[in-house]
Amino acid sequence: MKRSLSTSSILLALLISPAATAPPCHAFDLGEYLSINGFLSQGYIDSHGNNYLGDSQDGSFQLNEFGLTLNSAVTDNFRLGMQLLSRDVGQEGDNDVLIDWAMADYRWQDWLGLRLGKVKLPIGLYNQGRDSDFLRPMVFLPQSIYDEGKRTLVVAAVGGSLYGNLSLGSSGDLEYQAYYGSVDFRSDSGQARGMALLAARIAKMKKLGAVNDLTADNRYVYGGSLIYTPPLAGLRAGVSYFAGESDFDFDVGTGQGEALGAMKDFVVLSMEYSLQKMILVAEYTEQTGDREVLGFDVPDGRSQGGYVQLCYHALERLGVSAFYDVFYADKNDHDGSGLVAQGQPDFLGWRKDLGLGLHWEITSQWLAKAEYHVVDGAALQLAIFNPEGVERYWNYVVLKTSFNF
């Protein structure tokens, strides 16, 4: 459900909110207890063969973000914070100003802390920092794990989380997080549009007419993560889990109200090894979905994906990155033969993305990125952006600049 910002929601967030991460060194310090920082970015995307995230085949500047973060250290153990975010990424966002996260954070001991409010979700190694260009080497994180179409479902939840760091002595450290809450489902999100497309397909099959006025309501999400840091410098490994259930209501041409239910869970295994000039990352995921539409059971089966990424700082402020990212809609049907049996192209069953990028830290506050992707396959709901059909082989270029303050 789309929720734009109101004065009352801002005041409420300021009263109950909080700091998920420490502000960068460029934050404005307003007195002893309050700091303000933020970022703004503008990008350009041009694709060939398929539209991606919007109407990108003719080139699109619908790739911008603006974030404003307030942090307050009330005491040594208690922090408040919130972030307002405006974004326009293709068909999603439309530059609405939303509360991206807002938390009250109390850390009793190193091994136990509590966050309440709209808390960021620890999925993989990078989901909690996915809004900041300065925290990732490329414009888009690998989509097998960090699918832009699912961002509103997995970025943050209204509820609470427990977290802490357990010292294992000479064996290293173990960081944990566990959360429970509910999420806002924007009607323009890739997940909601994908559900609308599925409902329309089944309604057509049953000759019920057009699907109208789809709305989404999340019942709950829960999950957690463990990140182990061994004695070997630069190495960390983790596992994270997410589960959620949502309802989608809509009308069909017959005028009767119908409901669509969806349940999804996934697990992510992660590893990162960093040296002085190089970072090597590998993550792997399996996901399960189960949906019921107009009385028709639509099990998703078990999907599978993962990537390997290498980032190297050739110069102090210039880095190069490369990744190979693979996603299979059905881990037991890599060649898409099941889709062919349903009269659909086999390449809807996979997405293989080879990405190459440059990132240049022009100053400590100003960043520019350029990258090129060659893609084989059309999984991950690419059909949403290409209603007239999709191509198997396609590519896209992304340019983006960001400024932190």
Contents of the next structure:
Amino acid sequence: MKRSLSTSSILLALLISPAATAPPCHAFDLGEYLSINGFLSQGYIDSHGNNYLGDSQDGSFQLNEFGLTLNSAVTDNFRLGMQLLSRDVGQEGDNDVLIDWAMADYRWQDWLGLRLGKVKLPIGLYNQGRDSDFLRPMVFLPQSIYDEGKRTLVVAAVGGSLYGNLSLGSSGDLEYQAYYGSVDFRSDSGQARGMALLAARIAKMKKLGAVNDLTADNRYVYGGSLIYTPPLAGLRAGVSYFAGESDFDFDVGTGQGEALGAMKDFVVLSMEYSLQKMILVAEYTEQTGDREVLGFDVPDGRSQGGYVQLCYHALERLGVSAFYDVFYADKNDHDGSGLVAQGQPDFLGWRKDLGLGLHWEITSQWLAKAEYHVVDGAALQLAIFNPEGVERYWNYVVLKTSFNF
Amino acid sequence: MPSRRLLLLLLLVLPWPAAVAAADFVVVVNKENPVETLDRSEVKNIFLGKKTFWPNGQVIDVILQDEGEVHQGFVLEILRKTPAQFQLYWKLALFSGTGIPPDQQPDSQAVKAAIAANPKMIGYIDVQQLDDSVKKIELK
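Having seen the form predicted on its own, can you show the form predicted in complex with the partner chain?
So here's everything in the complex, that chain up top.
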């Protein structure tokens, strides 16, 4: 915590320095072939009832990202690009500098392009921009779809993607992306920590001893998205699909253990309607988990979730936002009775988040947000941050500011 | 919650910038460009990076204007976005690795000069600034 507070102080100092109050400017453009952009974000989270993402009940500045983006247009339709990203979000990230994406992008025709390297994955309408705080009205994207605990698996993959835009004439146009690749897991990722927690519980049940040194190895991820833009101004609708499978190895007692974790048929249906002063978004999702740990077939069901979000710009640069976000761990067990039968609290089976927020575009490059969330339920691996037990009703406040160039 | 931390973040308050009025515009290309007319939906897709090739196979070079009356009029009427929404659209492309925002020029004179020197370029200028250095595109 001491280290992260120090980093946070530096970031905060940068954000309130004279550079951040300078008139709007553009990227550092180093001629026709290289441009440099970037961003800095620093937040503060304080929760009551449960810890969220880290030790948030004491108040935490472990909520920051900074990125540096390089782009080089080698020819008219061939470019090279890379983004370095450092983030500290509670227990994840630790401000290590990682390659967020890095690719060669060749666009052959409007309807066909190819990206090779580490590519961001199009899940829902907002997954590809999830690490850039200033791209959205609220600090956290709705967790039913953009779960921070699953971020490592779904954010980017080393492999490739095909993309393009299909003109439908007077009926609008259709954008598509399709990808295949694999993901680098970190030991502090939500998936690795969630699997370690599950493996420890099953090892205890089987009296096998303690679980240590868990390593994760993703076999593959694949999927794609379609986004339809009809002639009606401001409207777009989309559907995306994702699947992935990973192996986990760990020490258990004096021996070795292994586990398999798969996310199957992760489908998101999306709709966004944007007017000059208002943006209305609704997304719906279902996904199936399939885990086998130490030979035990975990009874994962098909989860279900979705949200409605409204953002209204009361003034040109001042917006108010609200969302209601619901997630059920098992779409056929909304009241959690199956969990009760296993001796667990029913409220681990859902998460219902009502969020209200303000965002202030101080300049075109500098944004500040404040928001309050009231949550019922403790699904989505909240137990990771609350080893002493979870509460059903909890809330959190988030303040965050971002600068980009 | 420590009040000192809150105070730091509340210091981010600044006055509001003034809104600008929209102005009439025309879409223009280089005089050597054989294209005479474009659908409004085609122009929209060009400036959103969805349509990137001219019919002759050349890549389209897009040029924008800095924020002002002409830019506001163009993005509101053709792209059906506010200037802030349009900027956000390209920032998403930039920081997710799916595209590079078009270059910008400060005013209509600079846009005309850039287009006159580049047969692949398209832009928009104040209708009052139209002259024979560039070619007006008829919008359908």
